[in-house]
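In the block that follows, a single chain appears as structure tokens, in the form predicted alone.
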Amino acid sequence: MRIVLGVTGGIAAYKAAELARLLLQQGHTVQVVMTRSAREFIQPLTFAALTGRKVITELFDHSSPEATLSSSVEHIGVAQEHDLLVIAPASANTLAKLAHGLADDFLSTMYLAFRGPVVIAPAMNNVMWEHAATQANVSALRALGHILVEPADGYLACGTYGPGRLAEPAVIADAVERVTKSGSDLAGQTFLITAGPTQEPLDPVRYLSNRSSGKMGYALAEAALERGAKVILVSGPVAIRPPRGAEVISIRTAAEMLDAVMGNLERASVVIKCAAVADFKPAVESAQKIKKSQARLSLELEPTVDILATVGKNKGNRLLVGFAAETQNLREEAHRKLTVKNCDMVVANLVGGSGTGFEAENNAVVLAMQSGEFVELPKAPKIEIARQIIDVTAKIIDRRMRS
């Protein structure tokens, strides 16, 4: 593939000469561009050396009037012309301008007349890695379908330890490497993935949910997206963006949910039950605001619809994976639900205090499978974890396929 490789400023700059010999030697062409600061740590030419190209620095070249016309649409011509954008390292500043559309530089302007996949490592301080406005602007990229590459833990220029440290190249290589090589297997399948919380109304202001954040939903459509699947992403209200490409079917309750699933179900090859559906539901709905007051309130529950268990009947050849959220006996209830629900896999994951799970970024599942075995999946952000789920998907439609 035709790989741009963007070096922004830090320390850790003078690793992407190493990731860029890596990717040469996986066969893709590369084109540097350097930010400003990643000039004040490792010079163009070792760039130049390893790559045989003009390595880009600047948005505009005044050498002279035909070198200024031609770079005022350079960086149009370097986004159409190229089949990849990796920025390794990737500073805080940078992460913020890409989730905000800014665009003051080649590299940042570039980045937004580029349509192919993005992959993006970044590095920095722990503190600066940590902090709410970095994480916002690393949750807004993940939304738009880029690739993030986590820092690792480490010792850090700085001195300190903890996470920030940029991951090894060949970490980073490996990730280009599952995009020029997954990123259509999946191509002609048309997943179907809900995700989020339900919503039952008791009253026009108030309704009975749970803690699903819809996180663990998006990264399994992102990461299905990345493998040239097509997605229907039936969503509970959540507070975060969909991956860009994806189908979005917005749902307030379990009712309105079946229907969008059962409406969608022949479209779809692969069905991935994620959302945390309510269980139960008020057996009536107020029409007005119920009234505080010193008496007790009694509330008579009825249960929703199982949509998991109605896919099961009617999936016929579809693949189907549900998921299950426990506080205990975690293998026990996923075998149990892959039975009775007719699934051909289970993802289960403990919740309550674990750091993985509702809200959290990160999870640790154990696939229940058809022939009895369980695999598990230590804690990964989140979506590591539905690349791997994805992976395991694949396989088995492989295996259907060739059977």
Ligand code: PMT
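By rigid core we mean the largest C-alpha set that fits within 1.5 Å across both forms. Residue numbers count along the first chain shown, from 1. This one's a predicted model, so the numbers in the text were calculated from it and none came from an experiment. What changes on going to the form predicted together with this ligand:
- With the core held fixed, the Cα of A283 is displaced between these two forms by less than 2 Å.
- A displacement of 2 angstroms or greater separates the C-alpha positions of S293 between these two forms, with the rigid core held in common.
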The other form holds:
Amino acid sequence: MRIVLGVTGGIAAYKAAELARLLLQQGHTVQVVMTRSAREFIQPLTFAALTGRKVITELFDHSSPEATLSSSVEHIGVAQEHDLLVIAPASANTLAKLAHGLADDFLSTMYLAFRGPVVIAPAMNNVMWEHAATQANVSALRALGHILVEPADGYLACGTYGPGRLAEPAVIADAVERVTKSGSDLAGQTFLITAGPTQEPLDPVRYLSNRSSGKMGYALAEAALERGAKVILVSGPVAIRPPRGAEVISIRTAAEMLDAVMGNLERASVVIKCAAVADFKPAVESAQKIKKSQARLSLELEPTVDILATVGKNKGNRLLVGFAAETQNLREEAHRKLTVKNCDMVVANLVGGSGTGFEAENNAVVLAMQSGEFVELPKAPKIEIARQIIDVTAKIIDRRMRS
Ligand code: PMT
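Give me the form predicted together with this ligand now, not the form predicted alone.
The complete assembly is shown below, putting the previous chain first.
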């Protein structure tokens, strides 16, 4: 692959030299683009010597009138001639520019003209990383379908400890390898993925719901898209943007989700039920707002249809992946749901604690397989967990195709 390696300002810029070396070793060509701040930390000559190419540092080359003219469109040429853009380290400023489409230097301008996959490895001080503005920018970049290689925890140049350290060059190179190798191995597969909560109305202004943010399901959609699958994302009401390229069907209630899933089942080769569907709904939806006229109010609830079990009964040759949100006995419950709901795999996560499950940025799961085996995926950002789940799913598909 022809890779553009964007290097932005930060003490971790020196690690980009090792990354360039690893990418070259993987057989790619590497064109380095450095921002002005990056050049405060490392010389372009280092990258030129490693890659054998002139490093691009400016939007305009003023060495001669001809050079100025041709350089004025060079960012378009570089964008068109390359297959993959890797930005490492990506500073907070660069994340903000990319997320908002600002184009004031070669890298950000070229990024806007670039159509291929983008891998971004942020690095910065831990407080800057955790700032709501940075996190919003990261979410926006994920929503654009870019692959974020999360910074690691560790001692930072500023003397503090926390998340913000650039992921090791080998980890970033692995992410690039995944994109280049598996870019389209799921092409031809259609994943129907459910995400988010359902809302079961009580009256015109109130509903019963749960804390699902949609992050896990959206991450699964993103991971499936990364590998070339078509994705139908049936989503309850959430506050995050869907990944670019997903066909989104927005629903509100469990009954609407049932209709959307069953109505699109024919088109799907894989179904992943990550949504947190209400198990019960009010037996009666009041047409008027319920008045606060009594000291106590009892609600009569009735069960919703179990969508996963319904798909399980009608799945044909489809691969069916269920989820299990549990507060105890993770493996037993996962295995029970796998059998009872006729799934090919169940992804079980502990909920109700802190740091994983509902709303969290991270998750930790156990995969219950039909063979009776369990696969532990330790705590990691939801997108990383999603990539591993999609990877296991891809292997099952591959095995089935071979047999
Ligand atoms: O959205 P996030 O904030 O990122 O949180 C992610 C998550 C915790 C919601 C997700 O990882 C998860 O665990 N999803 C499943 C939640 C759930 O409803 O689990 P359950 O054990 O109650 O249900 C088991 C399975 O049956 C699930 O696949 C569920 O989608 C399905 N189900 C449940 C009830 C119902 N009426 N119909 C269903 O299809």
